[in-house]
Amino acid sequence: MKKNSWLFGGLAVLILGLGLIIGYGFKPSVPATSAVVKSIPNGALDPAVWGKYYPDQYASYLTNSEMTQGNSKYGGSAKFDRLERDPMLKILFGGYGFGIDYTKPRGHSFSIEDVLETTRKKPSASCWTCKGPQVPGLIAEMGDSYYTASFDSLKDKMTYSISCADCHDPETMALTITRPALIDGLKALGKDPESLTRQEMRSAVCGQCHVSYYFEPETNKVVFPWENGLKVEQMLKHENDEKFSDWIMPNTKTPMAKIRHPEYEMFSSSVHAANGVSCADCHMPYVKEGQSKISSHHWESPLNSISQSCQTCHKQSEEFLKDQVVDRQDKVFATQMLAEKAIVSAIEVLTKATNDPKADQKLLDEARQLHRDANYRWDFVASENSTGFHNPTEALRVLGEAIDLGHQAAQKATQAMNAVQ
């Protein structure tokens, strides 16, 4: 009987051990847990201080300083001049700062350096909003006067690039939204920022900055144009209704609106999002660091970590998965170039019509609206940092509309010049 008891106990331990291996050893998507949550000293923003309590995460975070092309065909963390690679951008952004300086930024570690180096005009301190963990405290201290303060007046206060305090509560380590613009944007969508699930938060913290926005006239407050939804036409409707424009193109007199890196919006209607995947699942996969399993804090292309980022769900080979990504990006990029050519052609005709004193002004204004609509759609894809992969179907739909609207703008401008007076 005693022998059987030992046998039974041994089997129980073996079964429990196998259960733990199956439950944790073979599922990289299951986070490691810690019995103790270590609170960070009150007010600490220096990531090195957080690193004393979470050394594995900090070691991973430090790798963001590495600049490399990696396995990404169209991205990577190394700097390059977009205008040099694609001269049509100088025409598409004619009369605006992006037509003069449009440098591909480096990784998060260089957020402060890169914004200081750009020669584009910085209208106010609002340009600091996504650049480092000091910002939430400054907004709390200064209120709305933060947004109207000059960019240079807060320059000396910005000492740490994007880091731990931008996304984590220092007492509980829970993910937290630190930027008011996202809270306002979620409310505009009818979402309660306090009721997001953990998985939703794993995208929302990225959506504090990886979004499109504009500065509200007069106040310079950061606004996410989400009142009507996250689709490009819904965002444009908001800006059209507000009669907002970032600049007037000098040669066509078109009131233009600029899209900024709308990764959150593009991803939101993707097949991955529909299946509950978050930004962090792919860009911050679970990895082994020392004796711990942590969420990687090296924010980079999933193509550099296919086994952890992709193969937890997709069982094909790494080569196959990379080829699938690049194939989709190639198609999007080729279509993006067609859209650019269509809009550049429209600009040429619009310029001619604008300089024609006999052109019908009503038709010319209609052509300008078509130009604005086309450019906004093209820019939604062109400025989104995945070359369409976050949502290839949506990217191609939007670019198709941009091409059509570009042709319509050219036709309408031609009609304006040929109209019977």
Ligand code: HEC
Second form
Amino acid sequence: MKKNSWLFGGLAVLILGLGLIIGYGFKPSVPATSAVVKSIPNGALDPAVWGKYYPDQYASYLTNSEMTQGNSKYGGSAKFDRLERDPMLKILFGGYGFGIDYTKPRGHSFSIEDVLETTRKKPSASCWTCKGPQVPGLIAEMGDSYYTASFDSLKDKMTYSISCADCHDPETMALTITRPALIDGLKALGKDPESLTRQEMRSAVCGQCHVSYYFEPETNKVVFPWENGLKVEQMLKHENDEKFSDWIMPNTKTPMAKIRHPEYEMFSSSVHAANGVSCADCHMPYVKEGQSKISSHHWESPLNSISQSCQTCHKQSEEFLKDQVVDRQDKVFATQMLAEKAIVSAIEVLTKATNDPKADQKLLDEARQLHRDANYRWDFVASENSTGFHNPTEALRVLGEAIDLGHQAAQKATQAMNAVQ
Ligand code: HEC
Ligand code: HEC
Ligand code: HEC
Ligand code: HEC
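Next up, the form predicted together with this ligand in place of the form predicted on its own?
Next comes the full complex, this chain leading.
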């Protein structure tokens, strides 16, 4: 009898333990911030001022000006010319600035320098929106006229690249959303920007800038096309419904829409996001700086910090984990090239059909729509900066559709030329 009750007790403990493990699942552990909160004198935008109060985070932050390829195969912090690596881009972005000047992003320290350097057209001050901590103040001060002001007119105000005040409330040091476009975007998704959990905020601060957007015609306001959802076809539906286009491709006359760095959207439907992992878990892991443990403020490829970024959850070796990343990237990149070939072929046929005065205009317009839809999907993967890692299955699904739509566009354009008048 005694033996049995012992066994029963043991089993109960075991079941309780298992329940706890299953219930707890893969909830990432986020230690509460240990630092005593020190308010920053109101209005301070200069990171050096914040650095006096938080020297360890500031020391980490200053490393963002390093420019190394590191362990990265496709990413890394060195600036390189995407058009040189992949000349098909010149055709895919034909007639648009991205086909002439398109470099790989680098560290946050360079945000101002790089936007000044690009030869791409900067239609208005809206281009400053994700470049530094002055912007929220300017929007508050100028209202909607911020978005229509000329890019050059605000140049002298933009003295700091991305900095503390972009993500932190100076009084409480809590994470905060400073960009109106994200607040509007979250509302469009039916989410209350005021009631995000701490873990959600650890991604939302990045989602202020690492998202796709467009400038609303007339107002030039920055808009995230999220009202139908964050999937690429939902974003495209919004832009199609709005009949929005960034440029008309000269040789095919297709009204084109450009995707921009959709890290937040791509990541949102990933296995990591489903398990509650945030951008900061991988890109701002806990590191030792001076005497204390802090969140790394060096935003770079996590392949340079696999032990801190991944091994907190994954127990495999660094080598194994790196191979898993590169394996997914190789497959996505190879499929991305297939999509590019399909769309480039479609552009060739469409160009011919556009130059053919006898081509059926209705079929030709249908072919252009297919071209636009294919390109938007391919671009969702190509301009996302993880080369598919953030969500490999989604990246491959979207590229598969881009290939199919590219072929359909070519077929339709051929039909347009062959149609009996
Ligand atoms: C599970 C870990 C993980 C999470 C979570 C994660 N990333 Fe990444 N991220 C990576 C890896 C791995 C790469 C690929 C790095 C490379 O190619 O060297 C990457 C690449 C990037 C890059 C390009 C870096 C470079 O070196 O070019 C950016 C920008 C980025 N991520 C932003 C984000 C944002 C924003 C989020 C949240 C919406 C996020 N990441 C969530 C692991 C993660
Ligand atoms: C205010 C806008 C803004 C915010 C907020 C922001 N980023 Fe960035 N990020 C940028 C810009 C702009 C660049 C490219 C800078 C350049 O190339 O000059 C960039 C580049 C990067 C890179 C590439 C760095 C490299 O060395 O290749 C990573 C990684 C990254 N960001 C991660 C993050 C993460 C993670 C967050 C959230 C914790 C975040 N960013 C928040 C605007 C932002
Ligand atoms: C791109 C967004 C971003 C920028 C810019 C940024 N931080 Fe942070 N910071 C974060 C995130 C995310 C955390 C983690 C907060 C959490 O887990 O609740 C954090 C945490 C902190 C903490 C809490 C302690 C810790 O290390 O986790 C301090 C203090 C801090 N940051 C100071 C700074 C200072 C000083 C600067 C400027 C030099 C700065 N941050 C710039 C996003 C940012
Ligand atoms: C906070 C915890 C956490 C962190 C940090 C984390 N992962 Fe994961 N990872 C997970 C969970 C949970 C899964 C899903 C496991 C499952 O469903 O069986 C996963 C799945 C994966 C997968 C398979 C799914 C896929 O998308 O292909 C890979 C590969 C992976 N992680 C690599 C990494 C790498 C590389 C890093 C660091 C850059 C990293 N993870 C960081 C928790 C994490």
